[in-house]
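A single chain, nothing else alongside it, follows as structure tokens in the form predicted alone.
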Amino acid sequence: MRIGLMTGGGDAPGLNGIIESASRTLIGNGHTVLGILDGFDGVFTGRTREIKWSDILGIHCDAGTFLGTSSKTKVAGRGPEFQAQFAKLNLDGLIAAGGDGTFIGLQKIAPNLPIVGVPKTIDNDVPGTEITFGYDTACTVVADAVDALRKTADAHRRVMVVETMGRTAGWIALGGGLASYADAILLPERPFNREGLKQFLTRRRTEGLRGMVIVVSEAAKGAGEDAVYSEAAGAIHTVRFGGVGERLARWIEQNTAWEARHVVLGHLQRSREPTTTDRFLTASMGIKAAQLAMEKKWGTAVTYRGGRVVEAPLTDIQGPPRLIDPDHRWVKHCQSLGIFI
């Protein structure tokens, strides 16, 4: 068969692992793999390259994506154009690694496309799967940052506020903050009480702490407040969250005896080489995606459930973001450790 391979949306550590493992499996079974460049753009413009075995050996350990990606392609109303351009590629089917924007977009413009989907996002908020690749790497970046910043916080008797990605889901802040035993973790799903946070910070200072580190998800907000955001014209997500870290640091200085500084990790969470955990996950998911394509099980997705990589209906990963239950077991862990959350 002739199978297309595409990566869409924001990049995530592990995309190259999907490309390498899926391609090696398909090529090893005598099939042709056509890489579609720069996500949806590659279909609309016909930019492709045939993937050879030698092209992708060893790329699994690299950040980014060998094929390129785009999160700003306008697809609304372009269904007939997309389908016509896709037909010109003469493909038997497509393996697409993407997040909610990729699969919702494909559902709208090409509902009958022969596709196998691989859910991808560092935010870990795609429904239908218990974890997405790239998430573990993003949490590692956060944990490493908290570990490092704690030293300078102690040196200067400061509170360091670390702002993470995640959009409306706080998975990165929760995972990275718990792994590093941050002093406080603020999540969109659990609007925080400002008076309670003020008392917590004051009490810790009275107890003799020299410094503290707070991890805050970019869409976190105080109870009864709106998240900090800006408009992002031309992007799939028209609302861009961010800025809460700076505002929180300023508020801490105005309302407590602490000096405070903020750090925005931003795209550092995307650009690190994948962890071993993410490499294992993408190896398994890429192989499974190739197997589903060879079996012509179109309309399916590769998901992680119950400790195993399994197939599921593609519709399972096309719903609204998977948010944190306010009483999630990791939240309970934080509370047991004395972390403000």
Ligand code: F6P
Second form
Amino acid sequence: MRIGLMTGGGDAPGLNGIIESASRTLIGNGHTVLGILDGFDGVFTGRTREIKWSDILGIHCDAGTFLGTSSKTKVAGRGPEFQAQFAKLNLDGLIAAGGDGTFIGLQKIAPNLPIVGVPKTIDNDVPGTEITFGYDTACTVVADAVDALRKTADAHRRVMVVETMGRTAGWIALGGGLASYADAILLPERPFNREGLKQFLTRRRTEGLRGMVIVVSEAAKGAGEDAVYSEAAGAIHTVRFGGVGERLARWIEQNTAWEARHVVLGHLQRSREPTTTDRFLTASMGIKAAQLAMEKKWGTAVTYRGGRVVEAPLTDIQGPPRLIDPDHRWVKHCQSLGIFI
Ligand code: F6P
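Alright, leaving the form predicted alone aside, put up the form predicted in complex with ligand F6P.
After this comes the whole thing, all chains and molecules, with the earlier chain placed first.
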């Protein structure tokens, strides 16, 4: 068979692991793998490259994506054009690693494409799977940052506010913040009470804490407030979150005795080489995707459920973001540790 391989949307650590493991499995079984360059863009413009065994050996430990990606290609109303271009590639099927934008986009423009989907995002918010690759690496970046910032917070008797990615889901802030025992974790799913936060910060200062670190997810907000965002016209996601960390640091200085600074981790969360956990996950998921393609099980997705990589209907990963249950057990763990959440 001749199988296409595409990575779409924002990059996530582990994309190269999917490329290497799926390609090794397919090529090892005598199939041809055609890499589509820069996501949907490569289909529209016919830019591809055949992946040879020697091209991809060892790329599993690199960040980024060997094939390039794009989160800006406009797909609305371009279904017939996409399908005609796809037909020209002469493929038996496509393995696509992407996030909600990629799969919802494909659902709209090419609902009957022979496709195997592999959910990807550092945000960990794709429905139908308990974990997405890239998430563990993003949490590691957050936890490393909190550990480091605690030192300067203590040195200066300050509060350091760390803003994380995640869009409407707070998984990165929760996972990274819990792993590093941050003093407070603010999530979009649990709008925070400003008076409660003020009292918490004041109490900890009175108790003699030298410094504190707060992890705030980019779409977190106070109760009854709107998240901080700007419009991103033309992008797949027209709302771009960001700025809550700076505002919170200013608010802390105005409302408590603490001095405060903020750090935005931004794209550093997507740029680190994948952790061992993410490498293991992408090895398993890439192999599974290749197996599904070889069995011509189109319209399926590779998901992680109950500790195993398993197939599921593609539609399972095409819904709205998977948000944190406000009473999730990790929230309870935070409460047990005395973390403000
Ligand atoms: O979806 C992943 C993500 O990293 C979000 O957490 C973040 O808001 C967004 O992508 C930023 O993407 P970009 O700057 O590449 O548009």
